[in-house]
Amino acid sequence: MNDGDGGAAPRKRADAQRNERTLLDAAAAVFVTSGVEAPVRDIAARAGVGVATIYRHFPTRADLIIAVYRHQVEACAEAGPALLAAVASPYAALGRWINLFVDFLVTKHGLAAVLRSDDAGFHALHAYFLDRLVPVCAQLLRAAAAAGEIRSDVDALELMRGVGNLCIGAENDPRYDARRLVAFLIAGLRQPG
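Would you be able to provide this chain's structure on its own in the form predicted on its own?
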């Protein structure tokens, strides 16, 4: 009987993790298109669950937003090496990663407003963001530079700040296409040839 119980518990945990990832993916997608103040019912509909399910996992909007933030940081961190392995050129991998980063940044700008009252919490999340993503961006830049596709003097943090600055305001103006402007910036990294 213990064997059956032992087998059921891990599966339930895996199912719960998968369900949470589905909720976080849905929330991130809704936040990118509608902002962090989007109705929870929109997130529930996109995830294919009831509103109560979201509140069971994330009792407050701040809990949900912080979880989405961490989820997106991890997704961006994992995507860098995966893209380098799967995409034909390091420059193309960098471009695709930057697009993921832009989507993340649009959500992140909304997070700042939600956490304004918890300055220490926001700074801890920002440090986590830098610790996880700057090395990934640096890896992509090194690979593209080693392949002769981009200039070799690009600093990861500097590039990420530039991309971040181009994303400011994108969440409030549907006419502003941050991805388009960021694409110009990334094109400017190309090695003259």
Second form
2 protein chains.
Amino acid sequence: MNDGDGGAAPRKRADAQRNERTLLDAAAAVFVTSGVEAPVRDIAARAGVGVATIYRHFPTRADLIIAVYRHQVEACAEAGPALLAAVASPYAALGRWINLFVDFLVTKHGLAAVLRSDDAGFHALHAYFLDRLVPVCAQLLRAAAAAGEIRSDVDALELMRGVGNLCIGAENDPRYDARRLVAFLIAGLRQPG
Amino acid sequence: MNDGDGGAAPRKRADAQRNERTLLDAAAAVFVTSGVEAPVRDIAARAGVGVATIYRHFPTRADLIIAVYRHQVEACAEAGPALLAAVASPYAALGRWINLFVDFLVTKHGLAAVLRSDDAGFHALHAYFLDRLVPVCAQLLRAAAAAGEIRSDVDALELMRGVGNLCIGAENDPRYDARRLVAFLIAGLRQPG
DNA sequence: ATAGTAATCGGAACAGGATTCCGTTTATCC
DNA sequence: GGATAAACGGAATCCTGTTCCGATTACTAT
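Can you swap the form predicted on its own for the form predicted in complex with a further copy of the same chain?
Complete assembly follows, chain above in first position.
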């Protein structure tokens, strides 16, 4: 809703809309090469705008990161119920879903690191990821526990944070395979016996 | 060797030795309250010296952190073989040793985070921790694998990095229990079947 | 079409931290 | 006690992030 006209929102100016799009593209490109903590000035330069324009559109870096990756996070969130419906074993569905999440994180240079940062500026990023993905994870955990495949005392938030942490620094380092370690962690959730 | 006199090293001046000690104490105190990434100026102020004095004694922050925690890291390294000798099951010894490591990390505010940082300035810190602890971990892993208690394809470096990552952000957050997650990870190493 | 208006813009100014430089101090040796 | 070079402190520099302000430009009403 509130996309074409709206009542209260006075519709943004055309140049502002254009700049927002340009900034998203520039940020995405810079994130790929320099990571999500690239200097603000670099992103502004790449977009051909002044630094203040970034702050006007995205008050904190978290807002910019969220905007850049929103689609992929949504896709990941929606994949949870789909996997649960499509795969026979809830435990297998959980494993598959976690792999999707891990793949997403390790391909976004530095994202896992800022995701766990306790810097106040990243509060919105924290909140978004957690609000969107923790419930999905909790649903998968409940299903697997109900099926007796894993222990029932696993907290979704804790697991998500653990998996996120395991993904830190996993980009382009052949000696560290986050996927493998996460698989061990998930294996460790199985019922003892 | 080369502690009291030596041949090539011209023995440091007395005030320099005193400052180095003072700096170590000041850094240790500041690390406890503000974490290992505390501003250099704070440490200098606490020690009552100029900032350049820090750089003269410890060229990078990594050197300072290593010096502050060297004793505890050595103790952890030496605990490995001791546990292996004292505990009947190598797998149990591994678990106990990992717990020592985790306890060390989570009580040093922010240490786990810089430990995994790929910032060039922390290269020495990386190298020291890895050189000192990975061989110990490898020995424990070999013993447990030889006893048939865990799979034999676990790399010590990878495991250490995984455990270190799980400890990031674990200080004073009741909703995140790094010890518990590490326990799951170690449990996941058991032989399948 | 045009003048008025307010949203938006760009880059300079400011702030905070790390790192380096240099004139001064001081321990050591003779 | 004086010469010498190591060590010192703090100012200067550099690099980011963030805010401010005069200039610009899209929209609106006539």
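Positions refer to the first chain, counted from 1. Here the structure is a predicted model, which is why all the values come from computation and not from measurement. We call the rigid core the largest set of C-alpha positions that still match within 1.5 Å between the two forms.
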Can you tell me which of 133, 83, 69, 143 is located at the hinge, considering how the rigid parts move between these two forms? 69
